[in-house]
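Next up: just one chain, as structure tokens, the form predicted on its own.
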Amino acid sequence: MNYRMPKSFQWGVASAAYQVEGGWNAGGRGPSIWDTWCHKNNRVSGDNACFSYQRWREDVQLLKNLGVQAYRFSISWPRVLPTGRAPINQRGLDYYDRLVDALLQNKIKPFVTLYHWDLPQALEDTGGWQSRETAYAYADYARLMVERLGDRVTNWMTFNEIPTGIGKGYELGIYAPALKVKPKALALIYHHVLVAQGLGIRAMRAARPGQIIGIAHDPFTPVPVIEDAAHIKACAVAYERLNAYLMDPMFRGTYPKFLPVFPEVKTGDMKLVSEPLDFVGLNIYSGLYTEPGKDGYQLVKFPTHYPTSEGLDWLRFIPQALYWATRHVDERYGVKAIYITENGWSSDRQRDVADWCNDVDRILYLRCYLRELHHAISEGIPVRGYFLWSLLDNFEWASGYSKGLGLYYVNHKTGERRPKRSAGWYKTVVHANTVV
């Protein structure tokens, strides 16, 4: 069969601010709660990553090697704006101004994130997203940003995965901030989030008219484990009972009836939080096998050798994900258009560099999963886009750097990078648009 994607199709990589850069106090950034956390904890850090704030040319060349037409990547809060507000860091500034113009010489498209969990740690000791102020502060950074870079740039995500950078950093505490609060200051700090990115898409349309502005969101995805009108009907509901405390007021300007706790709503924020998007991105890994039960769906338990990424127990293979996950946004919320702005596969240190670097595990993932959003868009879904994750093994937040789900290997003493056999393929894939 014949797996080509639309003409129009932009493949791309992904990459995020404090798990590539490093320089984590170069060049007047200020501290973000990852570094407080990883510092205070004694745990292993972002402060090096990948050496990309060192080494981004050799990164923006990988990137024209592989030939993608677009890369996203985030935007470090505390390197432009070490405190969270002004004064702004010139140099922080200069950086990302050097990046966006190189990307843009060898013909690849800037898809930048303003925030990828990376909260100024100054902020955080004002309440963090606990306050109503952090929104403020965060819409005068989203217009700085536009104003600086609106020029070359003009595809913006607001936020990546809130449900994860929420919910393991205020409700687990397993990651920055390490917090544990209780429902109803849970439910506020989700508002505080989803008012904060209807001010800066405000922001950034009266700062440049014409920016092309969404979100980079993580949603539960059900899977029907039989693809029969019960089991359909099932994920349907499963996917509102797992997301529409955030997605519908997102897209319908609405909590939903059934949640256990609402938060304390001032007037006009509906309206302000559900601010239109352009397009949805959607970071899809693995899925939710559903099937009908006594609350309208059951999800299905797996067994106990179910094909699984070394070392991260999340990531199981369930390629129909990506198929289920952009039908499932289609179908309720109706969106202009669709990116998978994450997807990849997780390889394990233990082990050597030869083995690690031969993947071809990798590729089976990648290859059974772009089939599936091969189907999605067969059937009219508007998918326009891919964005591999990632283009390096990145400092993958509390595993450090333990796993590795990039094209390229990297020495994390040396910064050396080395392409891996998912390289050669995704290259392969990129310049023939379709999945080989």
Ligand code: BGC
The other form holds:
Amino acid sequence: MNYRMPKSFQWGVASAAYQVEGGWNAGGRGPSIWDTWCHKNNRVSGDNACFSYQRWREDVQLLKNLGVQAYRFSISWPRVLPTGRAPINQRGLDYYDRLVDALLQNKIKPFVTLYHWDLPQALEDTGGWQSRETAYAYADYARLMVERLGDRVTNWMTFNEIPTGIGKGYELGIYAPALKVKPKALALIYHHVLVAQGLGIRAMRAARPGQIIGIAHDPFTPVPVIEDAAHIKACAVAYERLNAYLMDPMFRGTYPKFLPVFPEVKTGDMKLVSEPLDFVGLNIYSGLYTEPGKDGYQLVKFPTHYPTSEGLDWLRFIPQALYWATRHVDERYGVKAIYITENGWSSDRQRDVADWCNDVDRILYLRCYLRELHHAISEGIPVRGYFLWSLLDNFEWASGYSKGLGLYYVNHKTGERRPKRSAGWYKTVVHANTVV
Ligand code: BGC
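Mind giving me the form predicted together with the named molecule, seeing as the form predicted on its own was just shown?
Next comes the full complex, and the chain you just saw is listed first.
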């Protein structure tokens, strides 16, 4: 079997500002909710992360060496707008200006995420996503970025993983800003984020027409435990039940009737929250085995011996998830273009760097998943590209530096980068445009 990808397929890698940059108080940057969270917990901290604020030139060289055509990174909102609102902090913007220029000089297309969970603390102080005002601030920020970078950046993602960012940050209280709000308030928070997205898209398009705007989303992915018609149907029901609370408003402009609580919606909101996207990005690491059940579906329990990543217990080895994730979104919402905006494998950091870098397990995972992506493309599902998470072993949120998902090992004391075996493998794949 040949696993060649279409000619126009874009290979990339992904990262996020707070996870790699460091320089938390350099160049006039303001604090984000993650700085506050880390400094309060005093356990893990992204103060230096991967030193990419200092070593970005080296990162661009690593990208060039991999041969990728695209790099997904995020802008730190408080670096460019320290209080979350104008005026722009020019020194902060300079950092992204230079990064974008260097990428383009090396023929690497920037894919920019506007929000990867690092809300400016000043906005959290006035209510954060509980306040509709934050949505207006977001739209201004999005517009400013398109005005200043949109002459060179054309591909944007409005938000990264709304369910995980909001779910862990505002419902479960395990990520910044560590709140545990009630269901009604939570529904309103999600609605405000969707309003922000709609306002942002309108502002970006008005500022500079022709921008290609998507989202990096992380829907649950039901996977039929047996691939027959009954299981496949059960998966479609599960997909709706688990994801429609956010995806129906976003793609259809309606909240599903089965929701237990609804947010308060203002006139015009449903049109606003369904402002069309040019592509949907999917962050897919794992899936949920599903079978028919009394509500139309039921999830299948994972046995304790199920192959699971060493570092993150939710990251299970389910290659078919990449196929089903793209098929579900295509079937239910008929999107124009799909990118895999994240996919990767984690392990617990070892002291022995040579052993750590001999990551044949990561190669196994990636190869199996990418073959399933090829399967989706061969069925005509419009998948346009793939971003591997991640370029570097970075700051893994509440887990700090104890896990690694990078193609490159990073020494977090010195910033030194070292390729793992998977970097060589990925380079070969990108070069051949084939899953080898
Ligand atoms: C996030 C990344 C994170 C990765 C691995 C995704 O949820 O977007 O920021 O590092 O998963 O946990």
